[in-house]
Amino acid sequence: MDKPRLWLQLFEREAQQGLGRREQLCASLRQAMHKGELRQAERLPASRVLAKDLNLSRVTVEAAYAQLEAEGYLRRSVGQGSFVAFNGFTSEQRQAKLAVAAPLSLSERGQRIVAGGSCEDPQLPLPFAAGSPDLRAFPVQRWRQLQARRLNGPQGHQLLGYGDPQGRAELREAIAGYLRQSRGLRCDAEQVLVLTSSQQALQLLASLLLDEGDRVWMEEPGYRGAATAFAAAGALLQPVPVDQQGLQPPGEGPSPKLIYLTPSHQYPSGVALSLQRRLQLLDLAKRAGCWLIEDDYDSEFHYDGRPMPALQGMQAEQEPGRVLYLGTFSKALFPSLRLAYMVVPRELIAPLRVARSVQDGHSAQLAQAVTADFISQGHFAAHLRLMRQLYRQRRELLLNELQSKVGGWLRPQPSVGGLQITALLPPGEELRLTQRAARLGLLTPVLSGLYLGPLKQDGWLLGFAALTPAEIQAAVKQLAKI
């Protein structure tokens, strides 16, 4: 190849990276070298020359060759050229380094969080997705009023700045009214930590109140997010199994460090946890001093009458809280929010804060501001009542649909709100069933996948919240082709 060419090649491999053209020059030179396609003691070509090969001035060439000589890559000498001081590697002393490099590792704990798999939810909305609420139904245009209003105004300058680690004022005071009136929750603002998201409430409390080895109670089946949180943090999971009155607290054995609970909902039966476990539970932790969490993930959409008050209500106002409540609004508003929130007992509040600060900071301020002024100017509590009323006309549309369509050998499970079902398999038949339907453009996220111990039952979670009537109808017709 003749050296014009030779260069031109060398220079253009560099072109597409955004740089400046004595920058690309620089870098191209300076990969030629690494790779050793220039070697050590080579000549290059006068700055006259290689710029007319290049299509460059001159006086970029020689700059580029100025700043390589000061980084040690080249030397120049007046009347005899520029030459390459590089000691570059020959393709057998570089794969000699890399036979010697040392294996990329995880630490353990690293490795536990990989091994506990991810928690990414899709990104549109596939039949039968579950968890995902219909964002079509969003009121945007008022979201888009009241954020113009807050950026406009007086104090809006403000909210692009650094936030406090426990949330707004505004927001936690927002939040702790609508709890206390709605789930009957006993707190304060004080009590309230907005953070990013659920799930990182819970990487939060395994960090600070888990240590290697201690005992974590796990509904069987239940979240696999929370297991993910606490087996990272070095925690041994015990799977309790859930019945018709939700967890079942076993009779003996060693007492655990902290329960994790979705009471009002169990996640993914559907079932409420009954009064008589709840004083159980509440009697258990005050005795042995664990920590219950209460993962009241999708309670505001309860469609067969009122739904229990929160776990966290229910202690005895003298004593020290116990129970840990969690909430977000990724399903009662919508998912790129990125706004959950925590309430917990006085004494948490300090350590969580720090902890927080190190994590992330602060969740965005604009958008706690925002979703203050939806909640206070009472927009929050109308979007609620118009999507309650929506999903359940959605619930009853899909069960009546899977009943008439593919009753034979899928067996919805009654629940009393959320936004899927949960439908039994014939067992043994999940897999193939579920391969069958991704090939007929449907996501129906397993069962199976939501047991910690080796017995595990045949179903799927049928998302239903984010689709239309047409498109529940269309989905269910694919269903029965299986």
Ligand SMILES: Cc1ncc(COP(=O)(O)O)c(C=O)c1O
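Basically, rigid core = biggest C-alpha set you can superpose within 1.5 Å across the two forms. Values in this document were obtained by computation on a predicted structure and should not be read as measured data. Residue numbers count along the first chain shown, from 1. Compared with the form predicted in complex with the ligand:
After superposition on the rigid core, the Cα of Glu71 moves by 2 Å or more between these two forms. When two forms of a protein are overlaid on their rigid core, residues whose CA moves 2 Å or more are considered shifted, and Ser336 is not one of them between these two forms. Ser132 is not among the residues whose C-alpha shifts by 2 Å or more between these two forms once the rigid core is aligned; its shift stays under 2 Å.
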Contents of the next structure:
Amino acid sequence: MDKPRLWLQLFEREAQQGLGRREQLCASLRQAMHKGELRQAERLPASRVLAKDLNLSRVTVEAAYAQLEAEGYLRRSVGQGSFVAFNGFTSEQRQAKLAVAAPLSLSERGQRIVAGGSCEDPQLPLPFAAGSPDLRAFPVQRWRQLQARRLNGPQGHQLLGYGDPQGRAELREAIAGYLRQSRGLRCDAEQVLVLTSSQQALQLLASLLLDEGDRVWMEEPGYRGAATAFAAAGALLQPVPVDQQGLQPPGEGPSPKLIYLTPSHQYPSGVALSLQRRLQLLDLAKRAGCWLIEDDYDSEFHYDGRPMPALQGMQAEQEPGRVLYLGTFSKALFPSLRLAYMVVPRELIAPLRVARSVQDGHSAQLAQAVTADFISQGHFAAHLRLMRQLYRQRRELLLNELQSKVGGWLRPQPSVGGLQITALLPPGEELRLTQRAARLGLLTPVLSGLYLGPLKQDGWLLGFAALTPAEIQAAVKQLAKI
Ligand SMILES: Cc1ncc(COP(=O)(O)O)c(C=O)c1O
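How about the form predicted in complex with the ligand, since we already have the form predicted on its own?
The complete assembly is shown below, putting the previous chain first.
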């Protein structure tokens, strides 16, 4: 092949990669040297000649040559020209390239994390994806106003900087006030940590409080996100059955180090932890010195009266607290806000601040500031009132539609709130029915996946909150085809 065509071919080989022309030329020359197509001491065409062959400007070719000289690929001397200086790989380097790459090896902790499986939420609110709020009903205009006001305000630049690992004081104040008033918590802003998600809270608590082999009681069925966080820390998960009064503590056996609970609205059964069980668990925590995690993930959305006050507020004032309270804005505002919070006993504040700073520093400052304004100016309460009304109607509609259009094979379970209902399926039918629903364009998260032990119930979680009435009707119509 004549030389000008060779140069053109080398150059065009790199042409698709979206690089600038100078970078393209550098890349093709480097690659030709690595492949041995250009050998050491070979003379390159003068920049004027190459520019003409490749239809480039001479300045571009000069710049590419200068770049390759700086990288050690070319040697240039005035009056003599540009020569390949690259000597190929040494024989050791060639051997190393040929050798089989060492297999990717994860640590034991890494293997545990992967074995637990991911806990991703659906990115599109397909019917009936569970746990999604209605984002189309979010007051975006108000949010935009508050955000602009903050950014344009006197502290605007400060919001672009690094922040407090524990969270902005104004947001912690707003959260503490909201929780004291609406959930009966006994806390002040000092005990609040602002985080990215409840999942982060669970990870932080698992890494700070659990050693390998520590026993953790888990509600059965229960929340996978919590199970994966504790399993990743090497904990021994003990599934504890849930009945109509919530988690049913075993009468005997070793005490746990930690108990994970969703007391106001058990996930996924929807039952509330009874007063008697609450007292029993608080007593156990005090005597055995174990931690109680209270994940209050959706208490904002109770439709038949108010939820029971939080377990956290039932602790005796004079005793050191044992309850670690978690809440999230993922449902009450919107999931991509990535803001959640944890209320902890005072002795855990300092260790958690350190652990959080080591993990990811802090939560986004602007989002925290706007959320604080949204709460303190009354928009949060108004938004919740509206959403509660909307979701209550949607839940009623879904239950009515299911009752009138879907046969007796699907049995919705009673529930006082939340963004989804649980419905039982005939035993052994879950996989087949889920596959049929998927073919009809429906997402029906399975109940059996929420059990740790071998005894499972077949069923679905059916999200309704994110769907308009017309979408609920259309989705149930599809379901009825099964
Ligand atoms: C029991 C429970 N806790 C926590 C969460 C999620 O909260 P976050 O998005 O803040 O991790 C969910 C989400 O569905 C949940 O069901």
